[in-house]
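Read the single chain below, which is given as structure tokens and is the form predicted alone.
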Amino acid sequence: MLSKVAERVYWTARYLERVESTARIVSIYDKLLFDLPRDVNLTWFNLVIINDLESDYLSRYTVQDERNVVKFLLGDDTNPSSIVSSLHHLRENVRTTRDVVLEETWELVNELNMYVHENIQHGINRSKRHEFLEFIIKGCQQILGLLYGNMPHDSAWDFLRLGRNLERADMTTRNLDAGIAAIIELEGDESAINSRQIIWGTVLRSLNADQSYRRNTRSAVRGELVVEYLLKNMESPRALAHCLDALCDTSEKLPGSKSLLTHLNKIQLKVSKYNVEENLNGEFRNYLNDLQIKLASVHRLIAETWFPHV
């Protein structure tokens, strides 16, 4: 297989992975403020820094209220991790492996493309919000259901899991810190204690796992047994470890694999160590923040490995 089309196979599974993403962490936050109490004040702004944009928002916008956030992270097509800018560039890799990820996918990809031009101003405007962020996460699903069910188990259907499950163990580690800096934000408010409650239930929404964590845990929503499921379990697809022994697993059926394992069971072993009940406080930001950089590590060693540029 050329290093060319199992790098673009590998940045669809990414961009698809991250429209996706980005179109629930949009909507849990946007859901979050309802829930809730009235005189609790969470800024848009933490959606922004969670994804380390900071630099290219400010860069474009001066104040930092919801419709600039929200227009940011969904329409902005100079962010590069904005929606639109991601379903480019989803669209333009699908179009140059058509024969490796089945023709349909390139219908479905314009299709979602096409709605996301068409009605962007529906997710920009509160009224039809929900809507429109619940199509395009549907429309993802039916592309990654179509990839799932027909794409044959070869090469290219493991560099697929390989940006996947990269993509989703990043975008859990934001998850966690969204929660984890809105408690922040809340210490010394009243209503604390039933928010807190709120915003790490939200966090369990946001990557679909609410359903599982009860049936796994059998408890209330507390932070502490969120943060250990959403790191640790092991058959919750968005868990971290969950995703980190998938990416082992992938990388073990392609060659020259050693080094990237080698870096890979350092995080997983870092993941299993850490005691959230000791550390669940600010510190928790800056693990979280170590465990992103590993990752982006881990993209490093995929594209000097695979991806190699002459």
The other form holds:
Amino acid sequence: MLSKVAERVYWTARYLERVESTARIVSIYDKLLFDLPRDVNLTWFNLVIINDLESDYLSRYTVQDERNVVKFLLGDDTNPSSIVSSLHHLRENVRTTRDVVLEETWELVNELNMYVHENIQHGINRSKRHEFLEFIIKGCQQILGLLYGNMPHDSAWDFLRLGRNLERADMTTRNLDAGIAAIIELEGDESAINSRQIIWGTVLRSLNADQSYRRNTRSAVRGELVVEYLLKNMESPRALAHCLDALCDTSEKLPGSKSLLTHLNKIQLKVSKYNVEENLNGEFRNYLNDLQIKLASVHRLIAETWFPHV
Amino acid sequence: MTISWTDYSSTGFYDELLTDSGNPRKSSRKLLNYIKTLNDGDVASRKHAAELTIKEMGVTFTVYTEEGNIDRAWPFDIVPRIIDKKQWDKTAEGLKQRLQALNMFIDDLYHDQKIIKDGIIPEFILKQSKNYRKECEGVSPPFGVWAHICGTDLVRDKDGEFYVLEDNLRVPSGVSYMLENRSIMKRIFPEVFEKMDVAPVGDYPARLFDTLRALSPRKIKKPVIVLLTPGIFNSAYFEHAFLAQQMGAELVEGSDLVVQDDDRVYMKTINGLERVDVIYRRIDDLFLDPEVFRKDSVLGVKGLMRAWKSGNVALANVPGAGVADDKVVYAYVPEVIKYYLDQDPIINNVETFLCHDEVQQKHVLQNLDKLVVKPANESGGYGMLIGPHSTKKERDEFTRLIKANPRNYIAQPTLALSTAPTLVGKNTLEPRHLDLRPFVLQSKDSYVTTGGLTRVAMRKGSLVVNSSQGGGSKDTWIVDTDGESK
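Given the form predicted alone above, what does the protein look like in the form predicted together with the partner chain?
In what comes next, the whole complex appears, and the chain from above leads the way.
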């Protein structure tokens, strides 16, 4: 397989995940704010912060309200991580790898792209936002389902899997970070006394892990259990340990992956050894931040190993 | 029936679907009967379905504009163009004959040049040809074939006969649109295909693959075949990706390939370097190898010609094949066929005047307002003078150009291009002019597409069918009417 094609396939998977997780997080945040007491002051701007997009945002918008944030995350083509931008990159990558991904992928991506462009206003206005985001999420799942059910497990498959799991690992740390940030933000807010449970429930839902969490832990939603689950569970497809395991498994099949595997094993250890404390605080944020830096190195190693630009 | 035929008249032209008296031709009767059963709503919904399908299938072509490159949806007319199988079979034979002779001609030009020594073609034509590549002299590609993939433009004149308008032997494009047009039609008019005996077109990618595989220098089970594209900014990128996918070949850019000291071509893979056997190149000759041709080319591969000359890699088409699609050489093709094959051409050329001949030049200059003047080495419909639509100023300019460089110009009578009913507005069918580009393959075996790409001039009265200049397209049906009652 051509290095360049491998690289594009890898990014195809990452952007596909990014579209879905962005749609999911906006849709869940919407509901979260309904559930919290009216006078609790949680801002939409958190969504910008967890994606490390503050400077991009602030260079374009002054007001940090719902409308601007949602517009920025969904429809702003100058935001490199917005849904329209991610879809654009997704489509370009599929367009240039049509010889290795399944034929129907191209059509499904076109359909999704057309839908988003024609209905973007529905996403920005509140009344039809749910429907709009649902369609996007389903569109992504359709593509993923197509690949899962039909794609031969060749090298292209391996690179899709690498991209998907790395993007998911990254997103999970960001969602956890969003959770802890919200908790810290509401500390001392009297009316937010019951909000912790709501916030952690939201984190679980935005990773589509609430049902499996309940079945697995047989426990109510509690911060330290949620964190433990999302960090260390091996079965839940977006839990960090699961993603890391899949990354190792896939890398082993590909040539020349030794240094990448060593690095991945170190992160695995860092996750499995981590002692989740009952009182989650700023220290946990530092830990997550450190994980994110290590995940960025995973990308760097993947690129160095298989996508050399000579 | 609510489609309006009342004003349909294509007087003076051959219409593909209707006879002069306005009745359906035998091959189009079933289709036209079917069209009659459609009401306004049906037509609108089918047309909409076609547009949507094109968008979903992502069938686009790129237009270069001042604001940058724009991907436009492929323009498509839902009424197909029909050719009777008997006539097509004969035409296909003619296309094979022509390409066979052209390949013998090219091979001769790069070796002994017998045809020049025998006085059939004047030497200066070769000497001044822009597409003759001295670097290729003496090389003998497999099967003596230089042009493996040829797109031949055919037109039908008033008499209903096909004529060759030009041969495209360099990097002809359009075949993916032929294939996509058929997919679109099957989706929006499935019931028509049940009723009619329409020949399938889908085996082209497999035939192309076989044609390329036969060229592999390594006689191994799975030679590595790649399609070399200039990249996503090329107007035919859609086709490059499409064909690579359909053939199961690798789609590569110049930067993915490297020629090593062993004069072999390798591609950069996740496993390291892997040897390449056959390159279907969609890059023009001059950009292929900065070592030999244009030094500033970033699209090509350094050392590619070295590897090709050593016989370590096959190139399709071979650089220098374009020497035979020069429009002056075109005028000699009937003689070329006779010279190498000792046969009469099955398909004729359009009458052509050569400006380097004094008598013919005089005729051309006196009749500029009636003729079409073309430069010898342009494609895409650029740099032409269409006499009947020209201004005095343009004619003066061409008089100057022809006199300055007579060998670079040919002239042809304005053709009465055939027409076919084309959907205009909501429900009106009007005649529009069209041509046909079949694709011909040759290496170990020969193959001709079933029909080809029909291009339509969408503007009333226009003869310009190029998609870059407002042309559209139609699905092309080869229909077998044998065994049907008269």
